[in-house]
Structures are given as C-alpha cells and as structure tokens.
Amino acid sequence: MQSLQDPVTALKGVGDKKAEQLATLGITTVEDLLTHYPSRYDDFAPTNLEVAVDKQKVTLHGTVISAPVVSRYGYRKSRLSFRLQTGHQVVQVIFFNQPYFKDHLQVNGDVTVVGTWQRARQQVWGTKLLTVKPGEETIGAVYAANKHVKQATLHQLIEVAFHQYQHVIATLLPVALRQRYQLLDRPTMIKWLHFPTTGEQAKQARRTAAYEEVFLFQLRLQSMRLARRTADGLQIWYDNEELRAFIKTIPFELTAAQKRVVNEICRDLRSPFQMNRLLQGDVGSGKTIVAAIAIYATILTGHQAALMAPTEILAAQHAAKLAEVFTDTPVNVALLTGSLTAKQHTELLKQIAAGQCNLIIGTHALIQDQVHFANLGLAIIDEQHRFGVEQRKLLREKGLQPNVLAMTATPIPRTLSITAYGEMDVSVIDELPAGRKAIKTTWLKSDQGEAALSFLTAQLQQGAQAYVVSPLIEESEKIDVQNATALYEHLAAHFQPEYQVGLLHGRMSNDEKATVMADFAAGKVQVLVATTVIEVGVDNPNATVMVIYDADRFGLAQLHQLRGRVGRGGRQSYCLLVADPKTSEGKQRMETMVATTDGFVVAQRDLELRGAGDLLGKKQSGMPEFKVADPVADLKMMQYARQDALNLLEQPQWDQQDENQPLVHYLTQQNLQTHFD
C-alpha cells in the first residue's frame, strides 16, 4: 500500500544515488519531495513586442522556423542562433556559451524563450529555454537547489511523485476551517503550489499551505499547553497576609504593570497544575522584584526555590540583591557557581538536599546531575533565550513538577511569542518604574571621536560614571574595528591620573571580574572599558553614559540591551553610538536606537531586518523553519491559527471523529503526537 512515508526510492527513476543526493536537501520521503514547495516563481506570461522597451526582460512563445546554428568565437565562446515566430512578427533569438539548447530545438517545435529584447537589432537575447506550449503554464516553480540536485531534476521529480501518489494525499484541515477561509483541500493545494497555470492559482495554493503549516505547528504548541494543565502539578498555598507584608516592605510603589504581573503569576502559583510562565520586561521595568515575590510565596510554604542566570556575573549580582530584599526574612540565599573549591561546592550541595538553603541562585551549576534539591517548588530561568532548550528542560526536571518561571529582558515582539513560545503563559511589564528617564541615543561617525570624549569628560565632571563597549577583545588584522585592551590604552592616557578607568572582559578570571565590578560599583573606577560581558545584569545606578564603538557590529537587540545598562537611576542618562555602517541595515539600526527607547519597538524592528530564525538562533527550537508562512507577515493568520488549533483541541473526542483521523494519523506519523496520545 503506497504512503507518502514511501522513501524517495520508491519514485521512478530514483535509484540510491539519486537518494542520497536528494537527501542533501533534506528529501528523503515522497512527502518530503512533495512539500519541498516552490522559492518563488518565474512569470512566463508572454510579452507584447511592440511595447516592449529596450534592455526589458520578456518573455516570448513561439515557433522555431529556421535550424539553429551554433558558432565559435574567442576562446571556448560560442552562440547558438534561430529565428521564432512569435505571434505576427519573427525575431532571431541568440543564446550566448549554451550551445546544448540546440539539442532541445526543432524546426517547427514550440519553444518558449525568456531574455533581454535588443530593441533595435530586434532580437532577444536569450536567458532560458522552456519547452512551455503557449497556451499551457504562465508561471514556472523555482525551488531551492544544489550543486547535487539541479532545477531540471527537482521539477521532473516532483511531477513523477504527484502522479504517482497524488490519489493517497490527504487533506488536514478540517472541512469548517477550510469552508471558513476558503482554503483548498490539499491534493488542488500540492498540485497548484508545483504547476500553477495562472499567478492566481498559486497565490491560493500558497495562502492553503500557509495556514496549513502554522495550524499543524499551532496545534502541537497548544497540545502541549493544554497537557501541562491537565497535569498534577505543586500548589503553593501560600498566606496572602504574609505576602502582603512582604511586598509592603518593598521600599517603593510597584507600577502598575508589576502589580498585574504579581497577580497572574500568584494565581498560577496556587493553581493544582504545573505553572510554565514567561516574563517579559524591558530593561529597567523591574523584573527582580516580581520574581523575588513569587520566591517569597514560595518559600512561605516550606518549599525551595532556584533561579539560574546565564553568567557568574549576573548571578552574583542576584544573590547580592536578593539578600538585601530578604533581610529579616526566613530565605536564605545560597550562591552555586562553577567558581566554588571543592570543598564549597560539596558543602553546599548537603545544604540544598537537607533544605537549609531555600533560594538556590547560579548558573548551569545547577542543572549538574549532582544537585538535589529537598522540595523545589519553584524554578526561575533568567535571560532564558542563553539557555538552550535541553537546559530549560534540565532544570524545569529538578524536583517534584516545580512551577516554572522564565524571564526575558529581550522584549519580544507579539509576531515570536505566539510562535516560538506559544505554549507558554505570557506575563509583559510594558511599564518603566517611576521617574526613570528615556535615554537620549545620538549617533555619531567615527571622526567625531573626539566630540565623544568631550562629552564623556563633561559627564565625568557632574560625578557621572560610564561604560565603554568595543566588539573586540584584542587587535584583529581582518577586522578593523576598535577593540577594549586599545581602547582601554588609549583612555587610560587621556583621563588617568583625574579619572580612572577599568577593564573587564570575558577572558578574564572570575576573581579579576569580581575584583572590577566591584571597584566600579563603588566607584574606585569612573570608566569602564568593556566588551558585551556587561550586555546582561550589570546594574550601576551612577552610570549615566553608555558609549559603543563600532556600533554597527552589533545586533539591534544586543544594542538595546548595552543601552539598558545604564539610565537605572534618577539622572539624565545618554548613549552615543560610533559607527560607520557600511551597508543599509547597518543605517537602519542606527536610525532605529536615535528613534525609539521601546525595546518591543526595537525587537519588531529586529525581527524585520533579521528573520525570526536569526532572532532566537539555533538553540531555540522551538521556532520551526517554515517552508511557507512568514511569522512577520502572517502574523494575523498565526494568530487565527492558535485560537483554531485551542478550540479543535477542546471539543471533545475531537480525535475519534471521522474527519479528523488524516489529521490524527499526519500527526502521529510526524511524531508531533498531541496529549491525546
């Protein structure tokens, strides 16, 4: 019985060899060959030579009326020269070094020929050869290839395995989605997308297999969802009272956003099923005081809670001030880092399975199979986008079904959190603390280095203090771009012995990091040359200037996060971008930091100019390579999508009905089995 598992071998004409090159495209099956969906396509509609301009691309079907001849010249050039009729006129056709055409033209053979129209010498220069018969196709299928698989193949290919198994191709939707936004069913779908024969078909076919993709990936996101709330999970019963307490001795007002957040958060808190919550904030909206509610709860009950960031720096700088937060409080904070003796770190390890120490802060030390927690209640992943998934999942194992908390301080635009983190509740601070003002961003070329120091020194002089990032850490022959041990040389000399200036970057020790931050926070050092170790967590409300060499080096969203760094306090603060952008992108990041403060601005900004793929980078697997939908344009179709996938998934024994058992079978045969497996 024939199936689109069938391996590709089972096509004609598809031997091993030809396997294991259509496997380097990822093909191995006749789904695959199937769904390996046109790129673009090429409009073979004809033109009408006598409004032609000259040098215009055309398109011309016709007759061949005269044999084609094939000359030399030079040194292995060759043309291949015929006359077509086309319509009512004749025009010579030229087809420079590709004399194998002539093997595909016959003298009274209908041709179609797409090049350049030499007006006055009324010839086309020729740039491909079709054998399309006027009348038939408009519009030709341009797939991605390789050097092991060519276009030619992959068009033949695909036409042998549609009318091979075009009768076993089930349609997924079901018939009310399909009635609703009139879509195809998805044999007419796969047909249209390879051989179209007007644009029109293959805009519907496009459209069909659009929503056909985020649908399917709709509904595995939302079965996951849906299966996390059907499933036992902790409840923290906390005492409201006690809470309330807690958060009076905050010493400041939560906005109102925070307050929202504190809400939705406690509320999953004290629900039977598993919390799997993501925080969004921009930097400075006040994330570590919500989570350090949700820890407090937590730990109201007799249970522990673990909060792991993406560096030692970060991580320090957590437990330093969640200390302070909990002066007088039962939590006790315990810091696990990778930098402990032996000694330490075995001590401490006795101390969280005894449950002596109930707030566990560090970095990936904590997902070590040695780490066992008492009674984990709850799991908080910071800057959670540097942790790879198998990470998250590593620590979201740690305990008894532990609520989950994961925060970002990389806003991310609406378009990526329906997508890559759609079975996930999501919790957004769209609102800055009280008398925080916007940073001004100005950006300035590289000759005008100088007005940069100026400024710097005037800052300096209020009793400011401030970072300077470079991309580098050493001189680079093939990049030339400041880099921080010469740009830390070079402002040592222009402020030292008035000002003195720091160091820090990755390759340095744990110790020496420590050693510089806490020299900086103090104020010991006024200038802090530095590479994108401080893009993270580094908090110093005395710093006021954030100045970025090279500054088109860096992506928008790390841009943002730089800027972050400082403006935490009461005082003006500024950042000055030196950059000479090469290229257009370069310019529009730019222009996007003078322009706008609002990282979820800047992230949608991000998304545009990078593709979601860049956005989140390999690690993040939870954003799918879309053969056909565009996460930033369909935007509103992924949004159908989701509410589509949510409601199937709620009727009941929706899997048991008829219609739906192609969808049932496509999606264990995918292994994207949903919770009713």
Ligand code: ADP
The other form holds:
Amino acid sequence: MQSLQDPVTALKGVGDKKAEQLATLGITTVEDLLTHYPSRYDDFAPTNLEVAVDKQKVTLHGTVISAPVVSRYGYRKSRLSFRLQTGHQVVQVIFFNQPYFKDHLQVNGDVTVVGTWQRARQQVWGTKLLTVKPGEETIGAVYAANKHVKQATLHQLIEVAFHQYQHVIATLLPVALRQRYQLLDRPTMIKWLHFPTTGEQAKQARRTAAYEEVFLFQLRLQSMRLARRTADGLQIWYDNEELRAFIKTIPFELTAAQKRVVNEICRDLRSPFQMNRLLQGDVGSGKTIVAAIAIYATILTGHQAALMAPTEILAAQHAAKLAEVFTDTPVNVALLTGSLTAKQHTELLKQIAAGQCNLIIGTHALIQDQVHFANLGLAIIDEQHRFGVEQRKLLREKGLQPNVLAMTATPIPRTLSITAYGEMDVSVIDELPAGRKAIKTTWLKSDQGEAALSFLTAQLQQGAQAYVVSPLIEESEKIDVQNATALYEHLAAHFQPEYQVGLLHGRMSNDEKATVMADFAAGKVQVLVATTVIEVGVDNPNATVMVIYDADRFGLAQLHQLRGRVGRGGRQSYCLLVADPKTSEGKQRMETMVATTDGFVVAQRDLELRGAGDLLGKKQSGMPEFKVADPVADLKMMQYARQDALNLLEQPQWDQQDENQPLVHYLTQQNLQTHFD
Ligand code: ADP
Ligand code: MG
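Next up, can you give the form predicted together with adenosine-5'-diphosphate of this protein, since the form predicted alone came first?
Up next: the whole complex, starting with the chain shown before.
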C-alpha cells in the first residue's frame, strides 16, 4: 500500500543516486518531498511591454506564431528562436543554449516566457519557459536547493510525487477547525503550495500549512503533558506540618508570588504524576528559596534531591547557602563538581549511590554515567537556559520518574514560552521581595571613565561593595583573563590599601575562586573584578554597585543578568555601563538598559532587536524549528493552536473517531515515548 512515508525511491525516476542527493536536503520520504515547501514565489504576472525599459526582466504570455528554429554555432552553442504574439505585439524570442525547449513549443501553442527585454531589437532573451495559459495571473515556486539538487529537479520530482501520491494524502486537520479558520484540505494545500496559479492560492495554502504545523506541534506537546498526568510518577507524600515548620525557620517572609509557586510545586510533588515544571522569575526574585522548600519536602519522604547549576561558582554558592538554610535538619549536602580529586570523587559517588547524602548539588558532573542515585525524587535545574536539551534530558533520566523543576530568569519573552516550553507547566514569580529599590542605571562614554571611578569611590566610602566586569572578548577566554587581570591591577593600584580589590575568572582553581567569593561575601573584599563567570546566579545582597566596561559587547540578556547581581538587598543599587557603541543596535541596547529593570521588557526588546532565530540560539534553547510557521510572526496562531489541541485531546474518546485517525496515526509515528524536551 502506498504511504507518504515511502522512501523517495518509490517515485518514478528516483534511484539510489538521486535519493542520496535528496538526502542532502533532508528529504528521504515522499512526505519530506511534498513538504519541502517553497521558500518564495516568483511572480509571473505579465509585463506591459509598452512601458518596459531596455534590459528589464519581463514576463510575457502569448501564442507561438512561427515554427521554432534552432541554429548551432561555435563550440556547442545554440540559439533557439521563434516569434511570439503577445497582445497586439509580435516579438522575437531567443533562448541561448537551451535547444531542448524546442520540444515544448508548437505553433499556435500558448506559452509564458520570462526573460530580458532587448528594446532596440524588439527581442526577449529568454531564461524560463512555462506552459501556462495566457491571461492567468501566474506565480512559480522557488525552492531551497543546493549543489546536489537543482531547482528544476525539485520542481520535477515534486510534480511526480504529487501525481503519484495525491490520492493518499490524508487531511490531518479536523473539519471543524478547517471551517472555523477557512483552511484547505491537505491535498489542495499541497497542490497550491507547489503549483499555485494565483498569488491568492499560494497565500491560502501557506496559511493552512502554518496552522497545520503549529497545531501538530502543540498536539504533540499537549498530549505529552496529558500523558504525564496519567502515567505513574513519583509521589512525594510529605508531612505538611513538618514542611510548614521548616518554612517558619526562613529568616524572611515569602512574597505572595513565592507562596503561590510553592503551592503549585508542592501540589505537583504530592500528585501521583511526574512533575515537569518551569519556574520563571526575574533575577533576584528569589527562586532559590522556593527550590529549597521543594527539596525539603522531597527529603522529608526519604528521597534524594539533585540541584544542577551551570557554573562551579554557582554550584558552590548554592551548596554553602543551602547548607546554612538546612542546619539542624535531616538534609546533608554534597557538592559534586569536576574538580574533586579522583579519590574524593569515587568516595562521593559511593555515598550518593548508598543514599548517605540526600541533597546533591553539582555542575554537569551530576549527569555523568557513573553517577547513580539511590532514590532520586526531585531534579532541579538552575538557570536551565544555560544547559542544552541533551543535558536536561540526562538529569531527568537519572531517577525512575523524578519530578523535574527547571528554573530560569527570563531569557525569552513570555510570548514565546508557549512554544519553547509548551510541554511544561509554568509557574511565574512576578514580584520582587518587598523593600527592593529599582537599580539606577547610567550609561557613560569611555572618556567618562574618571567619573565612573569617582562615583565608585564615593560609594565605597559609604560602605558599599562593587563588581567590576571587564570587557568580553568573544571566543577567547585567554584574552578575557588577561583583560580582567590588567583591570584588576589597575584598580588595585588605585584603591588599595583603603579598599581591598579581588579578582575572579574562569581559569582560577576552585579553591582560589571559593576563597575570593568567601572574602567578597564576608565584606573583606570591597571591589570584585570579574569576567562573565559571575553572570548567573551569584548572590551577595551587600553588593550595590555594578560597573560593566565595554558594555556594548554584551547582549541584552547578559547585561540584564549581570546587573541582576546587585539590587538584591534593601539598599539603593547602581549599574554603570561604560560603552561607546558603534552600531545603532548597540546604542539601543544601552538605552533599553537605562530605561527599564524589568526582565520581561528587556527580553521583549531583545527579541525585537535580534529576531527570534538569534535570540533563541539554535537548538540549545529547545526551541523547535518550523518549516512554514514563524513563532514570532505567527504567535496568535500558536496561541489558538494550543487551545485547539487541548480542546481536542480533552474530548472523550477523540482518538476513536474516524475523522481523527490521521491525527492518531501521526502522533503514534512521532513516538510519544521519547522525551521531546
Ligand atoms: P534568583 O531568583 O535570582 O535566583 P535568589 O534566589 O538568589 O534570586 O534570591 C535573591 C536574594 O533575595 C537572596 O539573597 C535571597 O535570600 C533573597 N530573598 C529571596 N526571597 C526573599 C524574600 N521573600 N524576602 C526577602 N529576601 C528574599
Ligand atoms: Mg538564582
């Protein structure tokens, strides 16, 4: 039986060689070929020759009125010519070195010629010949091709595929949805995408294809979410009183937003289903303590919890802070990073496997093969956007069905989360702890460096602590380190002995890093010169000044994260951006930073300045790639599709109805068992 999943070799005229060539475009099945949608269309609307200028590209519909003649000259050169009646005019058409077009021409036949107008000669030198009827507004598909597969080959093969398979193209979208949005059935959609006779047809087909794409995408995500809700997960049936008693020991009152998300998370933990939740909250909104509460609940039931952070500095900081939060509790903290000695490492792995430590904090080291947990109940990923899809998946597979909590500031605008995190449940902390003052941000030109230093001095005199971030040199950690070191020496000469200056960069040993971080936390170091190693997570509530040199070298998200290192206590904090941006985009980034401290606004601006592709950073973000739809431009469509998919999946027995069988089949094919992430 024919199926769109047939390999392309099932098509007439496609052998192994051609199949190999098609594979270079990612085309292996008939379906791939039929959904190799045009990247654009050429417009073949006829040109009015009376106003055409010399050498203009023209499209002419007309009738062949003289027998086509091929004359050969020189070495393998040829000239095919005939006369074409178009409207009231007769022109000479010439194709150089394309003698085979002769077979497509006959006297009194209708053709469309695309070429350049040679006004003085009253000739058209043709480049394309199309056999279409005159008078129709005509457009032609243009495909993404490469050196192995030419445009013309694609045109031809897609035509073959369509004719051979058109009767097995099943319509996936339910009729109710097609009616509601006035969409096409699938055979028509595919036909009009590839062979439209009008621009309007192409447009309608594109609309249908885009909706179909986002609908299927959401259907997949939502069915995974629902499947998780019915599958067996790990139930964390903790004692409410004990958890409440722990929350009372926290030295501050949780914000309303924190209380709300704690409830959402705890409800998931207690449920018999696997939790897969994203905790979104701006820098400084207090995600760590929320994580701590979830960890405590988990450990109360005798399970282990793991917390993965993207840098050693952050992992070490979490270990130190959480050890403090958990003093006099049954929680014992282990820190697993890449810089343990072999002996320490082996010993720790043994303890983890034996369940002797119940909170394991670490970097990527946590997801290595040798790490076996005794009974992992909760896996938390801090700054989850810093991890690749694969790494997140590996941690999640460490336990049987561990509950997963991913935490992130706002690397992408809220509008895009339904696409990037569509299969997760999302909790949002939309409020900062009480008493926080908005960080005052100033943008200085580099010749105002003196002003920056005197401001810093004045702040230090009032007992402040400061970060000074050295310029970022793309791709070269070595130069970053040199820069930071030079800046450190400069500032040390300037400030010492009154104020202590410290240095932190990625090439220092762990002990060195830990020492300087501890000195900074204890107030022994007032000025910490650092590379972007401090970008995420670092928390010293006493630091109130952030100076960023060559700030225009950083992206908006990074600047926002860096700035988020201050303003974490009750005191007024400041951010100084020192920069001479050379591009208008760089200038706009500085202006955005000065204008707002709201991470969601910054992210939205970032999206506008950079575009989605760049912002979401390829596959890393877990953002899927779409063929037709654009997650930003088609956002409305994505929102509707999500709701439509949910509505369908929640209909009792939706998968029993005849009409939905193509969708059921589609979902089965997508292999729901594998994690999508
Ligand atoms: P982030 O969300 O950026 O990870 P953290 O969890 O590091 O933020 O919290 C930032 C700072 O705010 C920490 O010093 C933390 O102790 C403090 N904090 C968190 N919640 C509250 C609260 N409800 N009231 C006062 N301070 C809080
Ligand atoms: Mg954090």
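So that the term is clear: the rigid core is the largest set of C-alpha atoms that superpose within 1.5 Å between two forms. Just so you know, these numbers come straight off a predicted model, no measurement behind them. Residue numbers count along the first chain shown, from 1.
Once you line up the core between these two forms, the Cα of His88 ends up 2 Å or more from where it was. With the core superposed, Lys440 shows a C-alpha displacement below 2 Å between these two forms. Relative to the superposed rigid core, the position of the CA of Gly286 differs between these two forms by less than 2 Å.
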